[in-house]
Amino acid sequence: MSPLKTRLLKRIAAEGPMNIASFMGAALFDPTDGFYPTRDPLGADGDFITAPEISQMFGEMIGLWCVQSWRDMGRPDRIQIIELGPGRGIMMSDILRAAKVDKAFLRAANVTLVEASPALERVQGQTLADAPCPVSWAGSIADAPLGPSLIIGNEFLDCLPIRQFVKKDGAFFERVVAIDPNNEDALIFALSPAPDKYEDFNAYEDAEDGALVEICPGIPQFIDDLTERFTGYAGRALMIDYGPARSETGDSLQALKKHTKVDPLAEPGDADLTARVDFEVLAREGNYGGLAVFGPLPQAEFLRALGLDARAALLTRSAQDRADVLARQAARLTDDDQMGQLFKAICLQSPGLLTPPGFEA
């Protein structure tokens, strides 16, 4: 039994069942035994793989997006490049390499990595040791330096803890994590005894009994952070993640360990927990916050609009021996049955800026 599971069992025994957001927060971010603070989960030898690990082309497209966005903002003397959940630093390395097309951009750039994992922070420092601009770390968006900003997040929002509610007899009851009455060492899902009331449920009035609704409490806070930062300075936030363009019911909580789906309750702290992003809610909250919202677009459409196909062709011409590998990488990023449609890109920016690159159609 994992040390964190032992502690959670004691907590539930003393305080009663916990909601899924609290469970996810502990499993992912507990400073002693949580998943992110204690390990490097990325890559072929880790627990999951992300787009920047699949192909350098992904980060290069984002790098060109950053350069054009800086130009759209009037080429400020200092531009804050803030990456949320930067993994091993591979995407930022690819971003900065592609950004060499504009030396003035690199002279203006100041990179801040928002990271919860000390293990990954060490890896990022190694990856970006020779970065062509200053690189520092922060614990949150609010801790990053102020000024005109470009905020990038790839597979960041799917790690925000969610709450789940099940419709029963016309009302919504929260799904919680409890101790199995038949096994005091096991955790199970259960329902709270009393119904809950949220404005968010209004969109699901017509849902049938048994429908499961997911709500991410961190989304409004994320929008508040963007709004506060973009109120005094021009800014754009580009978020890429998996999830539907329109709100859907259904259980999307999943745990990954060594690239394999496992029971989310089995060994908290030893597996990554994620849930799909509700892009409809994200866009709506952005509009409520006074931000200009573009998208969501399927990842394939966004990357192709930025020039992915041309970049793949150029790399293939210069490395014919890697043609098959490059083709597989591009396909994984853009094919409908891979990441092309499941993953979406959305841009939230301060009012008054031009349409962001990739979202012109």
Second form
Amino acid sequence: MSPLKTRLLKRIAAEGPMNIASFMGAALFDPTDGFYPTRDPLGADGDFITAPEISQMFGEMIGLWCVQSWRDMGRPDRIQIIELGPGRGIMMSDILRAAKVDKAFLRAANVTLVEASPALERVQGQTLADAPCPVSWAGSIADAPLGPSLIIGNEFLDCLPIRQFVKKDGAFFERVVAIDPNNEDALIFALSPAPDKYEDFNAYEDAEDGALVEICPGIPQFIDDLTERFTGYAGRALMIDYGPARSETGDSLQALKKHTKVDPLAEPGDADLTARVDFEVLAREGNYGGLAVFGPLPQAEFLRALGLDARAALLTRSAQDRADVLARQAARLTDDDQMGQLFKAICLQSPGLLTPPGFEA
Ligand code: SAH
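For comparison with the form predicted alone, provide the form predicted together with S-adenosyl-L-homocysteine (SAH).
Below is the entire complex, every chain and molecule, led by the chain shown above.
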């Protein structure tokens, strides 16, 4: 049994069932036994793979996006580039290499990485040891230096803990993690006995009985962090993740271990846990907060608008022996049955800026 499971069983025995957000928070970020603090889970040998790990072209496109965004802001002397959940630092390294097209941008750039995992922070330090601009770490967006900012995050929002509710007789009951009454070593899903009074379920008034609704308390918090930072300074945030453009009901909590889906309750701390990102809520909260919102756009459209096909053709011309590999990489990023449609890009920015690159169509 995973060490964290032993501790969670004890905790639930003492305190009663825990909600999905607490379970997810512990499984992902428990400082001693959580998934992220204890390992580097990325890449082909790890538990899951992400777009920047698939191809350098992904980060390069984001790099051009950053350079153009800085130009759109009037080329400020200092531009804060803040990456949320940078994983192994590969995307930032590709961004900064692509950004060499504009030396003035690199002179203005100051990179801040916001990372919850000490293990990944170490890897990021190694990957970015020779970065062409200053790189440092901060605990949150608010801790990064003030000033005009670009905020980026790939597969960051899907790690934010979600709460789940099931509609029963017109009321919403929170889904919790409890101990199996038939097996004291097993965790099971259950429903709280009393309906939840506090959450705002207005958007789901029409949901059918039995529907499962997911709410991510971290989204409004994230929007608050953006609006605070973008008050007084120009700011643009680009978030890429998987999820639908319109809110959907249904259970999306998923656990991945060694690239295989596993039971989320089986070995907490030993598998990655994510939930789809609700881009409708993200856009709505952004609008409420006074931000200008662009997208969500399918990842394929976004990357093509930034010039992915031209980049792939150029790389292929200079390395004919890698033509197959490059074609496969581009296909994984953009094909309908790969990441092309499921993954979306959304941009939230301070009012008054130009339309962000990639979102002009
Ligand atoms: N962006 C990288 C890694 C994605 S995995 C890539 O695309 O390859 C998710 C990353 O977000 C990890 O680095 C994880 O440790 C970090 N993370 C998740 N939730 C976080 C939080 N609340 N604060 C800071 N980092 C977080």
